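This document opens with one chain alone, in structure tokens, the form predicted on its own.
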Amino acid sequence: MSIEKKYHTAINDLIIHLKNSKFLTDTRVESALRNIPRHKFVPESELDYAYNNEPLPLMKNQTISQPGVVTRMTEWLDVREGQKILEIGTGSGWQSAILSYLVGKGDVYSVERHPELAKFAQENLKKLNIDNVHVVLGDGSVGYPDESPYDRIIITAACTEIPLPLIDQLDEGGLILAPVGDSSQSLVLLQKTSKGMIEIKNQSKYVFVPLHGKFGKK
């Protein structure tokens, strides 16, 4: 079996599993999953596990999130063509690439604090000729005010509370999604309105690596 055929079968199996377990319900997100191959974003040592529904280790004690969590977060974020998105925690760049596919002519700004990971993500994105993801080396807990306001903000690391600078950088009507909690987190989706922040969705029992930085875990 050729290497690409092997991955084609593996991604089909994964998509069937995610649909059956209701972690994948949106056809646009399914299309992104098929067009942004996860095996292009995992370290070489993890290639055999690229399409398992599990997180995989990256350098600096970071992980690439499991596909079910990525599809759930992506669906909740309700990304539209042409939007501007801020992602906190680039990791391998896989989530960034999926968002980039969904925004089309829009832009994704992704903040990563580890230089080695930022470089790894940039190399992965370049391999797929993705040019609308801008990887920024910095403290994700303070966001990236230079390009604010954003239509959507996604935090891919656990925070005890959503950092205020990120809420400030969200446009009115925009959505912000984050895993909130200590040892175990709840996935929380909030919308910014003229009357303040409104909780749209909340689901418990998630585990993410912690968000570090000025407004993150001390």
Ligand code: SAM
Given for the second form:
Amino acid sequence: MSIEKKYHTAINDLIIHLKNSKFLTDTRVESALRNIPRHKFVPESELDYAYNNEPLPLMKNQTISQPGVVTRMTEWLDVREGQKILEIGTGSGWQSAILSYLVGKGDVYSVERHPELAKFAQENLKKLNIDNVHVVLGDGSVGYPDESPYDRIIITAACTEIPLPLIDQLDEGGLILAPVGDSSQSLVLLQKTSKGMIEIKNQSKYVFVPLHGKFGKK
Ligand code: SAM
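Could you drop in the structure for the form predicted in complex with the named molecule? We only have the form predicted on its own so far.
First the chain shown before, then all remaining chains and molecules of the complex.
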């Protein structure tokens, strides 16, 4: 079997699994998963496992998140064409690339603290000719005020509480999604309204690597 055929079959199998387990319900997100192949974002040593529904190791003891979790977070974020998105924790760039597909002519700003990972993500994005993801090297716990306000903010590392600067950088009506908690986290989706922040969704039992930095883990 050719390599491309092998991956095509593996993507199909993963998509069937994600649909059966109700992690994948949105056809736009399905299209993003098909068009942004995960095997382009995993280290060479992990290629055989690219379509297993599990997190995989990256450099600096970090991980590319599990496809089921990336799918759920992407669906909850309810991304629309033309939006401006801030992601904290670029890692491999896979989640950024999925968001970039969904915003179309919009933009994704993604902040990563490890230079090795920022470079790895930029290389992966370049190979797919993705030019609307802007990888920023720095401490994402303070956000990226230069391009604020954002329509959507997604944090892909565990935080004890959602950093206040990120709430400040969210536009009114916008959504922010983060794994919140210590050893185990809840995925929390909040909306900014004229009356303050309201919780839209909350689901427990997720595990992410920690968010570090000024407003991250001490
Ligand atoms: N979204 C990534 C992907 O698609 O591969 C996976 C992200 S990984 C679970 C979490 C990432 O958050 C790691 O790359 C880690 O270095 C990064 N991180 C942790 N604290 C950070 C901070 N304060 N600022 C920026 N990045 C941070």
